[in-house]
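Just the one chain here, laid out as structure tokens, in the form predicted alone.
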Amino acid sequence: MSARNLLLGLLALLVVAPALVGAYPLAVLILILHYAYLGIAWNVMMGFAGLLSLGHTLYVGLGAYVAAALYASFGLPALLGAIPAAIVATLAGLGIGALGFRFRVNGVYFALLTIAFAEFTRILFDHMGWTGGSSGFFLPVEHGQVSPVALRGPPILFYYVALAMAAGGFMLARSLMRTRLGYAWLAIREDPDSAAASGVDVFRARMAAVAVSSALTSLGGVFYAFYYNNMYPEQIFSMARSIEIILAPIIGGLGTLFGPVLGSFVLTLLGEGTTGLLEHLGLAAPGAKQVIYGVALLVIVTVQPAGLWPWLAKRLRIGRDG
């Protein structure tokens, strides 16, 4: 079996499956697909150029926000405001990057810069009155209104957009890798000193691979701003949510290209699946989602460090283009 077969049997089941399910599994899917995008656009970062980041909140905030007060204030429709987005949260991805890298800040000291700047921003959003502040900021809703271009509209119409974005994602990410930049991004993951010795410019790459990771990251948020019509800075910006987002390629596959999306499949059906089990049962346990997760990602790293992919793919013999 290859990879691309397989791609695509995945990608007809899913374009068929509203068809086939209720809302709350349509819900799951949504989920499901909205952290596989995501995982993604972190994978980028991460998986490609060894770039550590636990602070990618600081992304979907901005663009979340950045795309949710342009159509509140200004009537601005959520395609178009998503370039702003992308815009702000790239060029703070940018800064984040010419500080970090500039001074030399690598590994774990990088990765808490990230955070520092996603913390910073959330007390920045608490006191922003013109957002809501911690009351929270919230879109108008017209029922019955339909429109793919502003993202109004029933839950169908946000799962189709959710897969194409995952879809896109994926064949941006793959497109990447097989680009000069992209060989650059690996030799700089394995060893920086040996890639610039090499000849790379391993201060431009790595500013690029920010730039692409923050700029789907924000397109991520102005997804989660409109499907969810309410944001707060302590849940938009928080450690919890940027765990969430690193959690798929780590479980999947780090570096690997479907690892983002069948980890988040394998921890979205975990998580929910416990709760919707325990809730069945009439336990209330708070925060059991938040176990099982870190109970994945034990097993994980103990039996399976690579990831489920690299695991699967070799039981399925498909090549490492996936």
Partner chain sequence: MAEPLLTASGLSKGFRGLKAVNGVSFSIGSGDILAMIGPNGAGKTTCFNLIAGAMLPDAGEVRLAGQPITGLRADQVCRAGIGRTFQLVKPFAGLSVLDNVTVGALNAVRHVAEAKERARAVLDLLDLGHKIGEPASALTLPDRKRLEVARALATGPKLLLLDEVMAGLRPTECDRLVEILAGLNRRDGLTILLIEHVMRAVMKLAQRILVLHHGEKIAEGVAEAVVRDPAVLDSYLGEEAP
Given for the second form:
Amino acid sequence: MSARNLLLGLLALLVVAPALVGAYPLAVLILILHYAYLGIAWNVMMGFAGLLSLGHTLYVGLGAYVAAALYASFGLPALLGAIPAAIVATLAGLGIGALGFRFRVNGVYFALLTIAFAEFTRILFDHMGWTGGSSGFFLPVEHGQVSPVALRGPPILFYYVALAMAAGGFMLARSLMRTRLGYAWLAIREDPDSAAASGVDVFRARMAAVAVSSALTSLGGVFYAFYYNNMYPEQIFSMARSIEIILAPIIGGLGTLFGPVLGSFVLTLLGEGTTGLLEHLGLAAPGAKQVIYGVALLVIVTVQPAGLWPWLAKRLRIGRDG
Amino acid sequence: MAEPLLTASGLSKGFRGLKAVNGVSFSIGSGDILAMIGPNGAGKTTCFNLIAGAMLPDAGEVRLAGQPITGLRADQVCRAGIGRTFQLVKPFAGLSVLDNVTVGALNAVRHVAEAKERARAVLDLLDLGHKIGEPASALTLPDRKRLEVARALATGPKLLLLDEVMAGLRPTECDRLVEILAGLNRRDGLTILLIEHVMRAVMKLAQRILVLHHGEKIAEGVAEAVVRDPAVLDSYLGEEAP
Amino acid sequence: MTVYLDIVASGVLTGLVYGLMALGLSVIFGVVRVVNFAHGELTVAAMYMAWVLAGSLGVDPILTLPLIAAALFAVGYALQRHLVEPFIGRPEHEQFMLLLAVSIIMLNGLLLAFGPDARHVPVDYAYDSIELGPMLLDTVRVYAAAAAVALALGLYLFFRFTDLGTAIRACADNLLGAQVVGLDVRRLYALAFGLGCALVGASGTLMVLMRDATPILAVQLTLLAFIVVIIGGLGSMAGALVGGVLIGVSEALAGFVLMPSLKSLFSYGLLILVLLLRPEGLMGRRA
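Coords for the form predicted in complex with the partner chain, given the form predicted alone:
What follows is the whole complex; the chain from before opens it.
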């Protein structure tokens, strides 16, 4: 079975899914696709350029707030508002990346740097009156309005947007890997000194990864803003959110293309399954879902650190496709 | 006499008070092959690192084709035309043999497809053509050494720095590599600076030899003369001069 | 003017307890070289333990401290021996993810067990103050800080003057050498991890006197421990305490001068500056 056929099959299934499933499964699928997309975006920085970002939700939050504020204040539709949103997030990412490289902050220290920036921003937004502060920011919703450009409409609209983003993100990552830049990233990930000796400008390549990753992530934030219509600094800039973003790609397969997608499916279904089971048993157990996530991460890291996808691909004898 | 391709003047580098390289000067003409020999710890690899931009010299200057390259980053030095191998090979372990060399080839050509073609050609030249799909981590040490040479060659260098590439190779493998390098030198005018302990390879390849000892140059000249130099025999070669 | 003195003093006392917590992190990282991302979770676990014992036995947390420290020592020892040890040679990000997983499980496990509400440990002297010259200090903080200093001193003596302490230090300084000399490195690593967690246990017990226990506190405390250790300097015991005091004071001042909710802003800003300008911290050597 070739990877290509598998992907096309999956895509076909997802395209017709809304006709087959009800409202709740649709909402779950939107969540899966959203986190798959975020995972792909994060993976560009970690899996491809080897930079551990644990404050990645910073870009989600920035994307969300910028696009939401522009819509609420000027009526700028989401698709247009996404551009300044991505620019702001990219500048933030480049700033953090440049600081990190300039001052030679690596590995875990870099991860802590990213956390510090995210937390700093969270507290900042908590106190920023004109975006609602800690009480949150709310988007105006007009009933019956359907506009893909403004991201206003019924859930099915958001489903197809989420699907398009996930598929688009996947294809973008895939084609990037086949460019000069992609090769540079792979080389840097394996051995930065060796890469430099072979002519790779390590700094520029890494900054490119940071820029792509933060820009893509911010678009996920735009989606978030218009889908949920509200955002709170406590949530959208929180460490917990950053961790949620990285779980899918890690469990699915770091540095692989399909890993984040698979990871998102597995985790979301696990989570929803756990919540559903508890509801069925009449138990209210806050944190149970996350315990399951933690256990899943533990199992993967100890037993199969490369992630589920490489293992699955080998079992199914699927050809090399990330 | 044409201007030398590489000139090193007064190169010095110290680590915590120990002078690894002390005022080393030499030059290599275009199309020449110079071997750098000396006991372990003589400063040979440090010299390489200084030339290739992996380290910053404390003093001294390096010029490539007349242009100063002292203090440039490793990737800038590579773009300027110097390819290098590492004493302890550093392949991109998770990538295929072909991809390893393609990374190097992308220094010489713009497009990935072209780079792959170039990589294939270089790998064929180094007898690795049949292993292009294998992960670099699966290669034996001799093959890894050749992969390292292939990757450096693919970058399209004017000057190739080889750091003990013959170590661990069997005599037949060594001869084959010598043959390939000599061919490249003859055909394409590739200039080579090699660090070597395997005197067999040194005598077959190098016209000139430079001897380092305790970070200083103690001899330089035509190969046959240097290996008979008493100071060199004393410090490095011992009684068994080839 | 005197109110500033009180605030600074209060910050110093709180900071000493932070320092004790960070000391645990420093021991673990300095010896085992593993970044313990579950540090805050372990601290909060200790806080809950103290709360449970105080509630069921009616005993002051300071008295239960040895018990809780011992319990956490066991937890740390087991963690290192059975979970972390196979990861020692593996890539840094894998170790990190292991402890991330542990932290997620612990944090949410605590949430499951105790719920999200704040748990408070009432002590008789909770509202008392001690006068020291012109300053008015909370009795609670004075006791906690005193205990922290005593423990830190004990740790110093342990490392300096006992065979075991010296052996652990040897592992930290020169792993290969330690192995060559015949030290049982695995056991020493486990002991070091256990020791670090014992310090965490102690600091948690003291901290519950000053703050209520909630699961979400774990994340803040992990970050706080890292901030303190990085600012004070990895591998420097004195640095951990100095860093703790620095953070304690700056938080107290920021909370007073600006706004309580902004106090962490300053700490994060400081962390960013230190990471960029002087990652070895005020007193540490390069890790």
